[in-house]
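What follows is one chain in structure tokens, specifically the form predicted on its own.
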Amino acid sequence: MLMIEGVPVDRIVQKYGTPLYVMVESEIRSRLRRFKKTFGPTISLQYAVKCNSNLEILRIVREEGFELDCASVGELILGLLADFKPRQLVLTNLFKSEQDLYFAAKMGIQAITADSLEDIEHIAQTAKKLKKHIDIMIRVNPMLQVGSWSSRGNKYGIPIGYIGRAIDLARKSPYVDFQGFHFFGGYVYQTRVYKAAARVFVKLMKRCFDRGIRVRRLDLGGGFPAAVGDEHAFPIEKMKDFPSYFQRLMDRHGLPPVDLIFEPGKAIILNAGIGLMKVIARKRLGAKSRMVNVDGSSYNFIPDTLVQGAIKVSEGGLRYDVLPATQMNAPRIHSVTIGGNTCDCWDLMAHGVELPKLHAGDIVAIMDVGGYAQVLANNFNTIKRAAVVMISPDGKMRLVRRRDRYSEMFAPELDVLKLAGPNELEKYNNLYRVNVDQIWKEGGMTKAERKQNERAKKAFETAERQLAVSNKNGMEGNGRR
């Protein structure tokens, strides 16, 4: 039996059901501390909320001394709900509405990152309307090539040849306060990429300095790849010399100190998540082809597999480790495809996985799903998204996100179409929540339990009659239903 922090997975599933995300708190904290130790006190660290925005995870991030890099006003609000101060939040994305800018300016967040010349103009116009000063960072595409890595096809940032114009746009606005530069490198696998980027940005800061423009902040982004399956993780400890390397560059050009920032996200959270699913069927599709269907899916549970196109491992696809959680010691006797539970042919989560002979009810664990899975998951086929459990080092578990409710899933349509009322939805919800095991046990119920059950049934029947009358009156009143 697979154990997570000493707790057998069958006990976790019995309590919380499947599919289920299990987040390991000790893994999250150890990686946060690893980044803090590597970079030391001279570099600021901001967790990239887009990777996993669960409030309990944000609370842990705050306790470990990180700030937040937010990609939307929604993420800013989550940061505030997790007790971050506004000055600990940065808004970084490609587009902000006037309402977004008003909210960020009103809250007094640390800075807003401008991604294009048009974005700078939009921020300047909105700040003038609001008569509110806005601190901005300008995201730069350094058009850099280092080995096989390149930023030249990157959709983020202003190409470096236009940065002089971008700075002038920001500085001529009386309500925009230029603070510094931002860099988005994507997945960076080698430390030399960051050193090359640092050299470009130090020269850029020197140009600003010579024009009398003070640069106070430099954000070199995230992009530290975490390992999925047999992939290689970014060697974060090799960045230990980066603070001193950067300081030597600054001293060489005679520049004053800046606030240097990195934004790890996936590297913090990815490997801390384990997905638990139940086998619902196994199918032999030929002499060498086997399928195992589970109660999770690549839409509602592990969407990264859908983004990757469910490519076979032999063709360069993403390889998640899939473990037979209730048969860990059984011999792996054949290769299978893991298929999800939705009505879609793309719903395949893993190919070529060596597993033992599994049966309906067995639990499988899919590893390394802490990053992006929860925030990308959707309600395709009108299926509820999974619950999330946080497990502490002593084995204590706490629910940090419950499963969806149908009322939440339907609300955007019900609110505007008025096709059904809350009482009608509640009727269906109550019927769906019937405990089937309890029905079978009714024959052995005590007299008191039978009376209590009878009272509950009568109350439900009364509610149904009242609902029927209400619906009849409603149809007679508007003649449309």
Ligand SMILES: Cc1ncc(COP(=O)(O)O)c(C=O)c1O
The other form holds:
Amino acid sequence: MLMIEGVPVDRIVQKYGTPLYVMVESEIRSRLRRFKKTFGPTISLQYAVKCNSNLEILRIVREEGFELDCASVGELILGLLADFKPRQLVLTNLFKSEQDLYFAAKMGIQAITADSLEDIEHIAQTAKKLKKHIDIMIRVNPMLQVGSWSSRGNKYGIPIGYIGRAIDLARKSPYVDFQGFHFFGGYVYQTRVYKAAARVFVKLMKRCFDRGIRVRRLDLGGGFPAAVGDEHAFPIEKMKDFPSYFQRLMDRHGLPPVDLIFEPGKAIILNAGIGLMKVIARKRLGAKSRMVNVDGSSYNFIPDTLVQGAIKVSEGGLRYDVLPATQMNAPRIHSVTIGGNTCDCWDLMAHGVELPKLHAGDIVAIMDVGGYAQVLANNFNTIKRAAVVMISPDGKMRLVRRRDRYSEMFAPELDVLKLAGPNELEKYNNLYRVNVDQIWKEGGMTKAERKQNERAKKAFETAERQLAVSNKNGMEGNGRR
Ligand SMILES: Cc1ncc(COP(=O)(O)O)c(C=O)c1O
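Could you please show the structure of the form predicted in complex with the ligand, as a counterpart to the form predicted on its own just displayed?
All chains and molecules follow, beginning with the one already shown.
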């Protein structure tokens, strides 16, 4: 049996059901601390909320001394709910509405990153309307090529050739305070890319300095790799000499100090998450091909298998480690494909996984799903997204996100279309909520269980009666007015 922090997975599944994400707290904290140690006290670290925005994770991130890189007002609000101060939050994305800017300016966040010349104009106009100063960073595409890595086709940032114009535009506005530059290189697999970027930006800062323009901040983004399956790991300690390298560059150009910032996401959180699913069926598809169907999918559980799979399909697809969690010591005799539970034929989570003969009810663990899974998951096929459990080093578990509710999933349409009256929805909800296990063992129920079931039944009957009355009155009727 696979154990997570000393707890057998069947016990976890018994308590919380499947599919289920298990986040390992010690792994999250140790990675946050490794980043802090590698970069030292002079470099600011801002966790990229987009990677996994769970409030409990944000709370841990705050406790470990990180600030937040937010991609939307939604993420700013999450940061505030996790007790970050507005000055610890930065808003970086390609577009912000006037309302977004109003919110960010009113809250007094640390900075807003402008992604295009149009974005700078838009921020300047909005700041003028609000009569509020807005601190901005200008996002730059350095048009860099380092080996096979390149930023040239990137959709974000202002190409470096236009940066002079961008700075002039920002400085023209009495309401915009230019703070510095931002760069995000996407997936960066080598330290030399950060060093090459540093050289470009130090030169750019020198040009500013010579024009009497003060640059206070330089943000070199995230993009540090985290290994999935048999990919090579990139220990963050490889960046250990970066702070001194950067300082030497600054000194060589005679520049005053700047706040240097990194925004790691997946390198912190990806390896800290384990996805647990139950086998629902196994299928033999001819002599060589085998399929194991599970109760999660590439849509509601591990969407990155679709995103990455599509990108990397020519290289054999992204290969997650899939473990036979309830049969860890059984000989792995079959090579199988893991098929999700939706109708989509692309909904395949891994290929060529060596597994023992699995049976319905066995648990499989899909490793390294702590980032870009929960945040990308959706309700395709109107299936609920999974719950999330945080497990501490002593094996204590706490639910940090519950499974979706149908009422939440339907609400955006029901709110406007009013196809169902509140009673009608309650009837379905109550019917769904009845504890099926207890109904099956009706005879052998304890007194407390019987009471609980009675309560559920009563609530259901009340909802039915109310529905009948409203039907009769022709109010909510059959719900199709
Ligand atoms: C601006 C910015 N910063 C940081 C990150 C985090 O990247 P990663 O998870 O690859 O470290 C992203 C990811 O999209 C980003 O857009």
